Structures are given as C-alpha cells and as structure tokens.
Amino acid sequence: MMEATKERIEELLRGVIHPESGANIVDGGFVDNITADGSRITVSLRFKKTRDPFAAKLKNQTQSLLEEHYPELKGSITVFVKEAAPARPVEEVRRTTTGDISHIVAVASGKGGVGKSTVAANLALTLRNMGYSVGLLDADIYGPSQPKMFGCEGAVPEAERIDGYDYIVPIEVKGIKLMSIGFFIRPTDALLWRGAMATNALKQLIHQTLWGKLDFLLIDLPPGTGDVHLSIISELKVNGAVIVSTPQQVAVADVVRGVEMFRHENVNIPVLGIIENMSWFTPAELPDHRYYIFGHGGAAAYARQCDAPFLGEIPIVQSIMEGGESGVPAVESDGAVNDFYRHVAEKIVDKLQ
C-alpha cells in the first residue's frame, strides 16, 4: 500500500482528466494545495469559471480516487473545491458600505446556549464606554436576538436612495448602529430559507447598510460552522475572531471545532481568544459569594491548550439575565459587569492594534 505523500498524490491525480480542457487537473493547475501528514489528507481543487460544470464532477472523482487507494484513511480525506469569483460591475464593488470600518470582529460559539449573544451585545457597549465608535451585525439568520436585546423589536429600518442605488439606515440604539434580519420579519415568522436564501440577505445587510466610520463592527454569528460563516468569510476583512464558551466539558469541546475553522488554512482568520460565560454564579444577596455551576475553568483550560489567549470570565449576574430580556443591557446598568466585560474588551483592543 503507498504511503500518502504529497507527490504521490499527485502521481494518483494525474489520472483524473478535465473534459473539457483534455488535461490532468495536475498539469491543468486545477489541484490547488495537497496536505498529507499519515492521518489526514486534504486536497483544495480551483477552478478558474464560475461555476465550473465538471468541478463536482472531478471533486467526486478525485475523492473516490483517493478512498479507493488508501481505504485505512477513508473517513479522514477531504476535497474541496474553490471557484473564481462572480465578475462584479464596477458599480457593484463601489456601492459595499464597509469601507470606513476599522475593525471587523466575529464573536463566535461552537454551540448555541452558552450567551453568545448577550456577550456581543456588551462588549458592543462596553467599547462604546470605551469612546469607540461601533456597529453590530446580528448576522444570526435564522435566529435574530439582537433587536430583543436592544429592545427594539418593533424599529422598521429606513431606507436611502444614494446615486441611483438603495441603502438600508442601521437603526441607532445606545449609540450603536445595530442590524439585524430581525428588524424585517415578525417575531412569529420561521424563516424556512435554504442556505442560498440565506446568505443573500446576509450579504444584502453587509453591503448595503449605512455604517458610515466606524471603529469597530462586530458580528453576532450563528452558532456551529455552516454556510453563514463562509459568507462572511468570503464577503468582508475579518480581522479577529472571538469564542465563547461556558465551563463546561461539552461547551469546551465545541470550540475545539469553532478555533479550527478559523485556524482553517482557506480562512486564515486570527483567533483573538476564548471568553468563558456563565463561569459562575453571584446571588445579589450573597455579592462575595461564587458558586460554580457547570464547573470550574474549562474554557481556560482549553484555551491554553490550544494556544489561544483567554480573554476572561463573565458570571452569571441577575442583571444579564434581566437585561437580556428588558432590551438594557446590563453593561449600562450594573457597574460590577461594566468591570468584567471592560476587562475582555481592553484585551481584545490590545490585540487589534
């Protein structure tokens, strides 16, 4: 049996031929990038159309070639195809409203519960305390929080016509310039939307909302890894990404896979670092007082396994949970959790500059 070496691979994939173009996708410059470490391989394929017409069928091709020859990895090899990007009009790439951002930052979580969405919400005012100027995108399609967060469930974004072209005016809140998908559907509203669906409105509420200067844009992703995170990846400059995680083993497992999609060669993204939530909990009673709930330190635990910076612990304080759900934010009225989210946010600053 070969062993799995990069020129042997591309030995084997020199007998895999593009239809239209007669060549191997080795000596045609289709084969992009190869890894092979014994355990794993992963080879990138790139196709220079738009939508290529045989690029899923050489993808299938390459990956039952690969299987067939080294069936102890089957399991462990990954194709992936890369095709050119859609020609833009000029007009096109022109009218994309990110231009005078500073800073884009993802705020992240390997699974949904763990306050993903709160802990955006204040870091987004803290930053404003911080004298930043900031926006926030709550680009979690299919389950906008951040309108409730604001309590703003009700605002209906204007619209701005600009040289022939429509714009979308952010709605202002606290001094942030908040979107959301939640500001176009009702609260009851499932958004039964495919992935395309989906990343189209995306895009739309990137390009095509006023943010004007600012100093920092921070994105409220979905949780998990999936479509709506390569759209963003592939549609702005992300310059940082930050986890959250709580305490607890299964939670801290979950970011394992999100800091190695943004680890991930194709993405290439830095890892600013792991903010642990929930890491315990203070009765306003009982202010001295922690107990831990679900554990003790695993988000830091993991974070210096992996190498990534921790950023810091926020507790479970009544204040969160009743801001959350009165749309005021408890940076604004506990000065206590001002401190906690000050701290990650400094950090998170320091790292950006």
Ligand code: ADP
The other form holds:
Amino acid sequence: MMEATKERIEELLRGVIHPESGANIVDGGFVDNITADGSRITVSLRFKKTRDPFAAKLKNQTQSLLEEHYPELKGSITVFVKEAAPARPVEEVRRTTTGDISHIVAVASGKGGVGKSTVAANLALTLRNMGYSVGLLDADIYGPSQPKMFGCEGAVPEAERIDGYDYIVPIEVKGIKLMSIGFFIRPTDALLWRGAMATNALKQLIHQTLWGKLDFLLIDLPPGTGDVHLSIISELKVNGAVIVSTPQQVAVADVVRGVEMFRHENVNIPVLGIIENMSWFTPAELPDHRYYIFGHGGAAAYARQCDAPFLGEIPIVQSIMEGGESGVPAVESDGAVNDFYRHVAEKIVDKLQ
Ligand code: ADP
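Alternate state requested, the form predicted together with this ligand (shown: the form predicted alone):
Up next: the whole complex, starting with the chain shown before.
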C-alpha cells in the first residue's frame, strides 16, 4: 500500500468529478485542504455555491475512495464540507433574467410517458386563463415536446443584445412565453448530450431568456431524477415542485426518489403535491361510467403516505391526447377538461400563497 501523502491523495481525488462543472474536484478548486500524517487523513471540501446540491454526493465519493485506497486508515479518514463561500459573483446575479418572476414551479415525474409535459402545457394555459402572466420552460432535454404541443415547432427565437449582453426572446404563443431546448436541437441530438453539455445549454436558456415580469414560470423537467435535474433546480429559486404520476406508477421507486430529491437537505424545495394523470377513462357513450384502468386511489394514498398534498386527478380523455398532437392543448377546446386542470391549478396557487 502506497504511503498516504498529500500529493498522492491529490492525485487520487483527481478521479472525483463534479458532475455540473465536469472538472475533477482538485483542478475545479473544490478541495480546500488536505492533511495526512501517516496515521490520519483529513480532507476539507469547499463549494462555490452556498448549497451545492452535489456536496453530499462528492463528500461520500471522496470518503469511499480514500477508504478503498487506504483500508488500514479506515476510521481515521475524515472528509468534511466547509461552509461555502458567500453567494455567487455579483456579475452572475445581475445577468439572470429570472429576477422578475414571482413563482417558479418545477413539473416533474418519475418516468417518461406519464403525461408530465401535457400537464405542464395545460396548467400553463389554465393559469393564464386565471389571469396570471405565465412562462413555460421546456427543459425536457430527452424529449422536448412543448413546441409541438403549442403548435410552434420550427420557431426560431430571436436574439437581442442589451448593454453588450446577448439575450433570447421567448416565443409568445397563446399568451404564454415559451422557451424550449427543442427550439435549438434536433431530438436525435438531445439523446447524445452528456450531462454537463445539457446542463450548460439549459442554464443559458434559464438565465438569458427575456422572461420579463411573470407571475408563474413552469419548468417542464426531464423525467426521473439525476444530475441534470439537480443542476437546473439549483440554478433557480424554485418555489415548489409538483409531481405527475399515473395511478400504477405512483408508489414505484422513481416517484419516491423524485420526492426525496426535492426534499433533500441540499435542495430543500417544497413538494406542492402529487397530480394523478390518466386516473380513469369514461367512454363517450357511457358518460356516467368511470373505468379505473390503472387502479384507483393510488396517488392520493401515496400523497398521504409521504405527507404531500394531493392536487387532483386528470382522467384519460381523447381531447387531451389530440390536443397534444394538434398544437392546441385541450383546455383551450374542452370545457370539461378545463375544469380538471382548473381544480389542480387553484390548489397550486393556494399552496404558494
Ligand atoms: P411525458 O411528458 O410524461 O413524457 P406526455 O405529456 O408526452 O408525457 O404524454 C404522453 C402521451 O400521453 C401523449 O401522447 C399525451 O397526449 C398522452 N396523454 C397525457 N395525458 C393524457 C390524458 N390525461 N388523457 C389522454 N392522453 C394523455
């Protein structure tokens, strides 16, 4: 076993990568101090952000790596995180365009295909119908679908230069300010994006879009949980998260992980509640019947179990599916559908008061 010198430890820690910056923790400046005297190793890490969401993960990685390499010192290896340096540089804060947004709400799901994007689009329009000014950021890097849902595929946002800085003008569609990663990439390219690349592109969209004054910005997150999610939500002051699930998906590990991600001490974003999508099916010829194809009451029960509000149910309705295809979301055309989303939107507004 090689002796634990400061230089060797440093070399070892070059194998630990900060997912957001893509740099190893030594060259990225995250290692504050290393002491090694032959019988004890102490490493302190310091992060640039006050609550870096990767702090706990990197601390654990560093600890495991050192214990693996120096098993004889196990028990005498300490890795700790020093209090972060104060705030972000003034310049960076000045340049974000999110300063005039009252409420930022993340729309998340454990898995793809549960209707997260459909819910985000219809909720955005419902909030607009309630008289609020609304923006929608489609950050679903793996399947940006909002341009299609709003019938503006192929739109090219304009750039605007103000005081020497470049900004992006959102596409205004149906009274919503829409920005999507899909305006800039082909879906096939998105699949090839690595974490850091996706994160950087999304950060640009977040901070350089001319959102103006908004009551609500909804963020259509990618499905699941991961480094891209943590990066996006740590970039912004997200006021709350809503989690969309189908009845049969609700208690599965992916949804549970989603709730835990938002509630993690380094993330600390209130879970405003769970929305159950595809709750039941009513055939047109039997308007009083509800067929609970995917089971009944699952999301409400899970919400109770994890102590999160239950925000409501959206049934399977043909017009909702068709709205996603035609570029006119169903709340625009179907009064009955509108009522379901309205109920959910009112609860969200209520939770944010
Ligand atoms: P996700 O964003 O979770 O991947 P989408 O919003 O793209 O899911 O929805 C997946 C598919 O399900 C789409 O074809 C959409 O039109 C359809 N869909 C979503 N919610 C409903 C619903 N309540 N009723 C009928 N079809 C729905």
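Positions refer to the first chain, counted from 1. Since the structure is predicted, the reported quantities are computational estimates derived from the model, not experimental observations. Just so we're on the same page, rigid core means the largest C-alpha set that superposes within 1.5 Å between forms.
In this overlay on the rigid core, H18 has a C-alpha that sits 2 Å or more away from its partner position between these two forms. The rigid-core alignment places the CA of N129 less than 2 Å apart between these two forms. Annotation for E72: C-alpha shift of 2 angstroms or more between these two forms, rigid core superposed.
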